[in-house]
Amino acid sequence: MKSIDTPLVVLDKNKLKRNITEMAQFSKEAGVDLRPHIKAHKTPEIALLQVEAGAKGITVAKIGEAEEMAKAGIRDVFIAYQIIGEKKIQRVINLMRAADLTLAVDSEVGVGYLKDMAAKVERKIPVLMEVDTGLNRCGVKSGHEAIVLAKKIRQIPGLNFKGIFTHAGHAYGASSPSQVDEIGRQEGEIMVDLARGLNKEGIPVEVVSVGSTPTAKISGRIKGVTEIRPGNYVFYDAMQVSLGVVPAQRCALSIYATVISKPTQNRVIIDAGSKTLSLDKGAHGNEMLKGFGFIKGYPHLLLSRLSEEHGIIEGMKSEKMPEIGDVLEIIPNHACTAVNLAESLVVFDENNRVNNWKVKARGKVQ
């Protein structure tokens, strides 16, 4: 272990495949489509494993992610992000040659951009309307808003209103596993009630799509939900563990870091800082998450601070501390942001063979 060069972002392929298979099995048993969000990994090899396991298609946040996945041969792509701006519109038009896209909208201005796009292509563009179910980010906020906007979409010949989608990201700010469950239940019920309301107005709703790894297995069981879009589940991370979603043993992604300094008996420094682990402690707040990652084999220690290239680990004087030269394995708070900072993943398979998977759609790619 001491011979490896760190920091490294390491992926356990065995655990990865187990996580992918389990979510695919859940979607099949629940009778919902699985459309995983690949912003979690941005890696074609992982996306292809998800499709092979039964995913209907994929979800992306950025056009660059969609472009990279289309190059890998994945055609069914939902861009769960409002496409605003002429340059982005043109990129989406170009991408339609390689992929079957579904686009997102939550405003009349956004509908106007999609209308202009539809006028330039020779196909109907499938559209999902975003709904705010409590995150207070994007999305229409009431049944009335949804009905008005859906009718406007349906008035445009080049657009095909397919249904509604949401992301219950506020589950990441939950203070207990039971609150996660409640948020997931509300997510599914709000969406199903809205779909019923739209149907009563003569607006058919084919897709009722919910998101978020913590809530997918809760909202995905609500009768009337047709699709789930979890992303982080391929890896899981310290946030998911703190929320009670999985035990730490299920986490497939780790950061390997070397102890480079031991200034005191209760403080050591590692060669992985914010440029490796990220400073993410939960974008929506997470009171249950302490520090910047779980240190395997040292549950009593706290990764308390990060500077760009240094991580500071602290413990009590009476506790066992690692020594200079020791390589530590750390489960990051948020696997998705850690992967986005990496150029590649070091992959260990079931036979302990090593591979290298490039992270193809990193942060700077739009």
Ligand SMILES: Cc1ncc(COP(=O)(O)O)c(C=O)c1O
Second form
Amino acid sequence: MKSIDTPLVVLDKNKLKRNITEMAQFSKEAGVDLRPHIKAHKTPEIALLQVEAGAKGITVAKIGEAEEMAKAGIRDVFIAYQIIGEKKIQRVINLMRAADLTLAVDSEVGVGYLKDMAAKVERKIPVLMEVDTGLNRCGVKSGHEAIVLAKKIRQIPGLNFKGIFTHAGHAYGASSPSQVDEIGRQEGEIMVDLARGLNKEGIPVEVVSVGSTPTAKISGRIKGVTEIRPGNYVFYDAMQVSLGVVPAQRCALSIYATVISKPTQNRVIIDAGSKTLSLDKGAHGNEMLKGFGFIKGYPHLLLSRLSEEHGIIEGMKSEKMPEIGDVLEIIPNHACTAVNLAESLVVFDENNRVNNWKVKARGKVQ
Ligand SMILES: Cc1ncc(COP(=O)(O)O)c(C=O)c1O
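Same protein, different form: I have the form predicted on its own, so give me the form predicted together with this ligand.
Once more the chain from above appears, this time first in line as the rest of the complex follows.
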């Protein structure tokens, strides 16, 4: 261990493949399509494994992610993000040559942008309407508001209203596993009710798409849901463990960091700070999460503070502490944000061979 150069973002391919296979199996058993959100990893090698395991297509947040995945040969891409602005419209049009895109919309203004886009291309653009099932982020409210917007989308000849989608990200703020279950159930039921309401108005709904990693296996079982879009499940992380989604052994991604200082008996400093681990404590607030990651082999220690390039680990006086030069493995709070900060992942395969997988479309631009 002491010969490796840290900090490193390390991926266990065995665990990764298990996570990918298990979710693919769930989707088959539940009879729903799997369209994983690849913003979690931004890594073509991982997206291709997901498709190989049975994913129907992928979900992305950024046009840059869609561009990179199309370059890797993935055609069926849902951009689950509002496309607003002339430059973005043009990029999406250009990308339509390389990928079969489905686009998201949640407002009349957004429909206007998509209408302009449709006027410039010769095919009908498939569209999913975003619905807010409690996250209070994007999305129309289920009911009248949703029916009015769906009708507006259907009035545009260049748009093909395919259905509805939501993301119950508020599950990350849950204070118990049973609350996660409840949020997942609501996510599915609200969407299925809305699909029925739209049907009553004569609007066919082919796609009812739900999902976050904590809720996918709950909302994915509600009859009438047709698709799940978990993303983080390829890795899992301290957030998922604290929510009770999986035990820590299922986490495929860890940060390797070296102890560089031991100023007192109960405080050591590692060479991974916020620029490696990210300051993420759960985007929507998670009271069950303590510190900035789990330290493997030292469950009693707390990674209590992060500077940009320093991580501060504290323990009680009597507890076993690591020594200067030791390499620690840390499961990050949020694997997706940690990966976004890394240029590449160091991947250990089944035979302990090491590969380097580049993380694409990182950072703010795109
Ligand atoms: C629209 C949308 N769908 C799916 C996901 C995937 O959820 P998770 O990160 O919990 O796997 C996200 C994550 O932010 C999202 O924003």
